[in-house]
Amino acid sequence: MILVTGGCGYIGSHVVKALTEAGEKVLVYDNLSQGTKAALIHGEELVVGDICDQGSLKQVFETHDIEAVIHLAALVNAAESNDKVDLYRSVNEIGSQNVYQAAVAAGVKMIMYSSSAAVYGTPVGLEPIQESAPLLPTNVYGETKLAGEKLLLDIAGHEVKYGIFRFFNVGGAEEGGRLGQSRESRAIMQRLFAVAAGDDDHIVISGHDYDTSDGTVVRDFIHVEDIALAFVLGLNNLRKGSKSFTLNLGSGESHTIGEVIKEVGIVTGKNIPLIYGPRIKGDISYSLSDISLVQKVLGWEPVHTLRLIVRDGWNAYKKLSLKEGKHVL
């Protein structure tokens, strides 16, 4: 059985779906603060609990035969993290440590962790970021994700294999639109969809004076289903006795936020009114993944373009709106 923390959330629900469809038996552990049981579309078993609750975690491992853990539960808003430092450290650092300790105490031999490109901070140049790049996060979120990596390395040792994935900017949804991000998400594409759907009048873009082609930041967007596939491949890789790994997950392609806005306009057929605001403290101007290592280690390839990321994300947004009684033209 595979335990997935945060499995009812946006990325987690896609990972759970991919695992189940690959023939795995999955147990989800989630406090439902950012997800819903309805996201478990194949009826996977759910234990409602918090990663900060050591007793609840211990009970899960005592009552289930868990082979591997995929740890996705976390707080993920980089801007918010700078204002809620203690909360982010409690959940992302102490919570992660609780998960690792409970797993190792129960004899689990494989642990996979969802980290972030935020651990790199500001790149030195404009080359794709390799896994060996300096780890100098510029916000509390990045600091806590890096702490989660270090804690896993400290506890793993020779007996426990680990897999760490550093996500770049995740978007999209499964093609059927059954899963997607919450409409309350502050992710850039969800905010753009909200304007396209008429839920918001405009979008505020933080900073337009960066040294980029159009003054907006450059990002690497990766489809959530490509992320989910990587976990399936990574799990199988560890099962075969391969070495522990730390790998980037991105598309290997860069796009300015201005380009993303144009793409959303094309896909939705809507005008996206903009207001430019000040830069976010600690935000970086350029982020592009080098994915050559994950291609070599796992044989993984991202198959979704930016157009597909936007298309699938918009489709899921519209379907969720309909479920909530709001029709999107």
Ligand SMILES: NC(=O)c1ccc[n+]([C@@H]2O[C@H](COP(=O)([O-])OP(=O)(O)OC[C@H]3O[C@@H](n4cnc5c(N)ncnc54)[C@H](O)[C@@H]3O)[C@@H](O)[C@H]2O)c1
The other form holds:
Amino acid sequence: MILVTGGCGYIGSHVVKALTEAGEKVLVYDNLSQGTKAALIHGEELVVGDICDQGSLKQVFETHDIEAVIHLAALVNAAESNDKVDLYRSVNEIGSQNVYQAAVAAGVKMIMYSSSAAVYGTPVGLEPIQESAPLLPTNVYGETKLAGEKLLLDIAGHEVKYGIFRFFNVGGAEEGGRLGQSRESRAIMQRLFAVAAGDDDHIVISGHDYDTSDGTVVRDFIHVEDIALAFVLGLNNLRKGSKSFTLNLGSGESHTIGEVIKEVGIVTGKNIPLIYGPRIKGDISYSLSDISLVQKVLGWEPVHTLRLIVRDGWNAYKKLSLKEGKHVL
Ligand SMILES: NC(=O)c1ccc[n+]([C@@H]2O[C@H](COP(=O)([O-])OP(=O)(O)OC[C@H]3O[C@@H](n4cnc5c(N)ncnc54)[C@H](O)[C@@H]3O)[C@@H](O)[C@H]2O)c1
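Return one more block: the form predicted in complex with the ligand, after the form predicted on its own shown previously.
First the chain shown before, then all remaining chains and molecules of the complex.
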């Protein structure tokens, strides 16, 4: 069976769904600090536990026959990470090490890890970012994700294969709207939906004096279902005996935040009031993936456009609102 840490969270729940629908038996390990059991829509087995708890991890490996680990559990708020350095290091670094060590001790031969484009920081030029680009994170979150990569490289050897994916900006949701991103998420798309739904009055755009077409930062949005598919392909690739890999997962298309706001306005039919604020210290101004390597290695292609990412994300946001007894017109 495949152990997915953080499988009750936003991306994890889509990965779990895709694995189950591909015929895999999945076990989820999550402390439910952010995720929810309801996100396991096919009723996958859940162990409620913390990746900082070595004893609990050891027990999971002792009591289940685990073939591969997909490690997604982490704290993910980049802005918060700069204020809670010790907490982010303990969960994202020591917690990751605990997962890897418990897996290797139990004889697991394949470990996949969800890293982030945050490991690159702001690139020097405006070329799409290749995996070989310098790794210079600009915030604590990015540093901890990079540490999670290095710890995995250290522990993997001839015996243990690894697959590292560096996600760019993840958005969207499964089409049925049963899964989605938490309301508390600080992801830009969620904050825009909150304004469209009337949950917030306006959005603050941090910095509009960047050297981009409209002065706002440039991002590369990728649909969460495209990410989930990559894990299924990556797992099968490692199973077939292919080499370990580190691969970008983005759309390969760039959009300014100004363009994303326009798109959210079109899809939701709402006016999105905005206020321009100062830049956030350490914010990356330009982020665009080069995806030629993952296309070659896994034969993976992102199939969702920005329009679909916004449509599916908005649909999930509205469904969640309805569940909470709130109607979004
Ligand atoms: N969302 C993005 O755009 C993005 C981009 C790049 C990388 N990532 C990475 O993807 C992964 C998933 O992110 P997400 O957006 O789904 O976040 P999320 O917060 O929705 O999911 C994280 C899950 O991990 C669980 N978790 C947190 N701390 C834990 C702990 N100590 N022990 C056990 N479980 C714990 C949470 O309960 C939650 O279910 C993370 O590793 C993140 O760094 C996300």
